[in-house]
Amino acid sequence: MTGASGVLGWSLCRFLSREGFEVIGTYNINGPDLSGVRFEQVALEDEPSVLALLKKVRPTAVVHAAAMTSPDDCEREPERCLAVNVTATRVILENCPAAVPVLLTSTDLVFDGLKGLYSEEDSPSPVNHYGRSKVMAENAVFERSNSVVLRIAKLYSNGSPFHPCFTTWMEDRFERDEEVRLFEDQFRSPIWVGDVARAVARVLTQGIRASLYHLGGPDRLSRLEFGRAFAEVFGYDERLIRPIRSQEAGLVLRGSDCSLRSDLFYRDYGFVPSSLSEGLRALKEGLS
């Protein structure tokens, strides 16, 4: 499991180890501590270190969740973005035996957001460097058999000890009675991190059935709509929420509607995602 200290990798390590998997997690700077999980430090930009780790660990499956995931950071450091998101992916793919399945987690931001409700048949058209780097990583996966890309929609969770999630940012603002500025013009298919963990476990136990799947929640929502639902479940004052347009934030361009259709994964793996209210209640209870 690469990226074990990140929001997704942390939750995957916790869930998969509880499910009986022998999990070895990698990290770059922040060393996690989880009972039942072994951790190894590696810089993905350092190809010899990655090769040495693969030789040492000899994995029977790889879940490659490590990446530079901030579009703004990727725009500021394009060379490092390519090294982490693309080159490291190729090194892993090229140096794992053919019998070892490799699962790459990707993003809904490979799309330009002009259409929404994208399926696996829609061609990527990223609008920022982060999205372009993930398309390049995906293409490397498609060249190798026994590999799969999971394009994951906007994730919501309690974060990891080292990386917050946007829901932890909202919670902090609400707790301080501060204004919560949320986009009214960007739409995604938010998915609870516990569902992503269950989905990854199904792929590992049932096998890879296609080279590409979308994995999002059942609802197409704006950040504003999600924030209002969050406030209702958590009991926060919705009057603190201020709708804004994405252009007001001064961030690197994202697609306006990158919502996903995930019917293919639901069908192939008999998967039923949590509803928004179910996911938020689980989040509140700390089950993620």
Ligand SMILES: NC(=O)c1ccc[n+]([C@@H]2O[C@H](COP(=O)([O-])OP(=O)(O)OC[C@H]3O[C@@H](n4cnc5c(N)ncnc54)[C@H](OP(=O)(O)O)[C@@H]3O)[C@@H](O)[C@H]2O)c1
The other form holds:
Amino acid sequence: MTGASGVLGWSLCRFLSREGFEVIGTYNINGPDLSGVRFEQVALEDEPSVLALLKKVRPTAVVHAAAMTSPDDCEREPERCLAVNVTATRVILENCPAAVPVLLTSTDLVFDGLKGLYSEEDSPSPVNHYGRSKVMAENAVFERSNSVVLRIAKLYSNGSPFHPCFTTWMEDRFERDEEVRLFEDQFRSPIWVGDVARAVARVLTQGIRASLYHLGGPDRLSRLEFGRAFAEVFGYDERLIRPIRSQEAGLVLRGSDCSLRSDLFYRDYGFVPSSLSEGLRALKEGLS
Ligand SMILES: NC(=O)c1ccc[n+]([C@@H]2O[C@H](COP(=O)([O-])OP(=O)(O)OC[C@H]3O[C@@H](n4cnc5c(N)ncnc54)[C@H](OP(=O)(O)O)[C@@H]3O)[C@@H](O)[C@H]2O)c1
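Previous: the form predicted on its own; requested now: the form predicted together with the named molecule:
Let's see the whole complex now, leading with the same chain.
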């Protein structure tokens, strides 16, 4: 499990180890501590170290979730972004024996957001360097059999001890009675991190059935709508929320409507995703 100290990797490690998987998690600078999980440090851009780690660990399956995930950082450091997100993915794919399944976590930001409710049939059309790097990593996965891309929608989670999630950011602001500025023009299919963990476990136990799946929650909603639902479930004062448009934020361009259709995954793996209210309640109870 690469990226074990990250938002997704942390929850995946916890869930998979509780499910009885023997989990070895990698990190770069933030060394996590989680009972039942063994951790290894590796810098993905250091190819000899990646190769040495694969040789040492000899994984029976690889979930590759480590990445440079901030679109703004990727735009500032395009070469590092390519080394971490693309070259390292190729190194892992090419150096795992054919019998070892490799799962790559990708993103809804491979789309330009002009259409929304994208299915696996839609061609990627990234608008920023992060999205382009993930498309290149996906293409490397498609060249190898026994591999799958899980294109994940915006996650909501309790974050990891090292990396916050946008939900933890909202929580902090509500707790301090500070204004919570939320985009009214950014639509996603938010998915609870516990559902992604269950989904990854299904793929690991049932096997890879196709090379690409979308994995989002069942609802399409704006960040603003999500924030209002979050405030209601957590009992925060909705009046702190201020709707804004993405242009006002001065961030690197992200697609407006990158919502995903995930029916294929739900059908192939008999998967029933949590509704938004179930996911938010689980988040409040701190489940993973
Ligand atoms: N979060 C979301 O909403 C979301 C949505 C769609 C798709 N995804 C995908 O899900 C995956 C995980 O995302 P995330 O949000 O959990 O990421 P994150 O919280 O930003 O964590 C990134 C992880 O990658 C590791 N990493 C970063 N650079 C590295 C390097 N040079 N060498 C080795 N490890 C490195 C980090 O290790 P350190 O902590 O040690 O630096 C950390 O474990 C990514 O593939 C992302 O594209 C996430």
